[in-house]
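Let's start with one chain on its own, the form predicted on its own, as structure tokens.
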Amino acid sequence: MKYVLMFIETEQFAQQLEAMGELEQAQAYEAVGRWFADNAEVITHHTHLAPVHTATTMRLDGAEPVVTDGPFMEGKEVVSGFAEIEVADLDQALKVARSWPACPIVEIRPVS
């Protein structure tokens, strides 16, 4: 069964891994790269977004669309990227998901 997993920033993240010294990005980063790596054989494709402040949302409830620079409506937490897994069901899914080094907050879903 094919999940994504959203991953999810909040600015407290944010903030903190600004804070960081090199030396601790580079760990954090690295921590992540491990983590793809560990999880390949069931990573069917991974990406991640660029800053929040460079999305344009289109709006198709009108009678013509409305295009605006930024986010579809401001937030606290921002989905940063995603990775798509094949896996054999949710709690398999649930494990990859737990092993997530990075932002602190996973939403699974199941494609439909």
Given for the second form:
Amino acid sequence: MKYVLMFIETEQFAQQLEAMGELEQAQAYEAVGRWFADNAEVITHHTHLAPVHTATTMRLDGAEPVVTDGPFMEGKEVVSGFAEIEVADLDQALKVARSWPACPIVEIRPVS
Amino acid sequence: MTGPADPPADGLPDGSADGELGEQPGRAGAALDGDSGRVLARVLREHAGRLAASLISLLGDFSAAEDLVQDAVETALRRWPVEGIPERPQAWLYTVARRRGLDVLRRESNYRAKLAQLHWPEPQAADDRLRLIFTCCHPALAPQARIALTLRVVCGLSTGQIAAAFVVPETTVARRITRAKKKIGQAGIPYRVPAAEELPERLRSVLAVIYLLFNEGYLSSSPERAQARDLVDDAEWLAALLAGLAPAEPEVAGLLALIRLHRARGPARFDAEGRLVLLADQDRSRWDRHAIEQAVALLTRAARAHRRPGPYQLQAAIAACHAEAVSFEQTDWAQILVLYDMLAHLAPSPVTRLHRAIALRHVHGAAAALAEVDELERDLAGYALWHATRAELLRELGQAERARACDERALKLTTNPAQQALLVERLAWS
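Let me have the form predicted in complex with its partner chain next, following on from the form predicted on its own.
Entire complex below, previous chain first.
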């Protein structure tokens, strides 16, 4: 089955990352790189999104399309990237997600 | 095919009734009354899970297999009380489920191949039911859905019975089950026992479901009954099943011992009028000493062999202290306090602290206990037992007026009839 792992950042995590020294930051990025390498067999696709302040939302349910600045839902927790994986079942998807070394929340959704 | 023990020969929906496989809430929820109901519940508990497991293996579809079983179970709930329990109830259930299964399979192109495999399975490896429990208690399902699904799929209860046990509308239970079954299929929740490295964590979720069943059965929140005996039966049965399958997990043994210790003391918990009797006033000669010894032996074996204490083993150890005391006065409160300290450390919760305070009262006195209890106000102000405990301590400290107010508050907060009766009596005397 295919699943999308959505990586979700929190304000606290972003602050922690910013407060890190150069070496610590490099180590954090290295851990993420290693995770992608370790799971290369099951990862079919992945993307890192630009920061949330670059988001633009268009609402099409009114008479005229409305363009606004920011994500569709204002929140302290934002999707920062995603990976598509192909594994046998949810337990395997959970196993892959469990070892994710960066942002603190991962939403796992099957691709229908 | 005419005797009362025969499965329904016909009258089963024909193959066009696709929609029949959906939820069928409460068609026979109220049928489980009296002695025949009790036998029926036991038979279903023994066989419904096994039947579901074998059909899931065969069809490879959790939801369809579960619908077939539920349909068979509800047919049984309707017919057995009227026609008598068949001689081989499991075969009866299987025949009904198989007929419905044939309807499903006929619609599939490869039905002939599957038809050939369709026969009453040899006694399944217990593993099969274990797989079923782990699927129903998967952490990706909402906690309440886990309980409902386990009761329905593993224990064979109808949505009506589950709704009655947990005092929620039947439509709510049906919706939870439907949603959970959909998620199992669509999210790819596997039908298997988790791998060894996941087992401890996944076992926690299963034990939590069994523990909740036991608690609900032990002191039901249902206003109709003080005790929902069937749920305690189910909880003990599930715990015993799990203990047989995961003998290396001391917490499973701990939970089983806990349930059995409480059951062994059950006969003394209510008086002839069905009123709750407090531990101090219970007739200890009515406790099942043999069952207590066995449960304590089970607990001791698990603790010695594994040396991995956990919340269930500790609660069982506390229950064992009470069960082994010859009289209330000879209860080893110092030991109980130590066990509560460990429990509060391993699984901190306000309710655990409240129980610990009761032990504290017997070791260090009412004033110390009251100070501890008062600290829990923010967490437990809506909990009847918090007010009832304060009432007892205040009364002991000579503050009768404040004690009365606490008892009155407790009475407003409990829905359990036996607890209510006890509080009414206490208010009348004080």
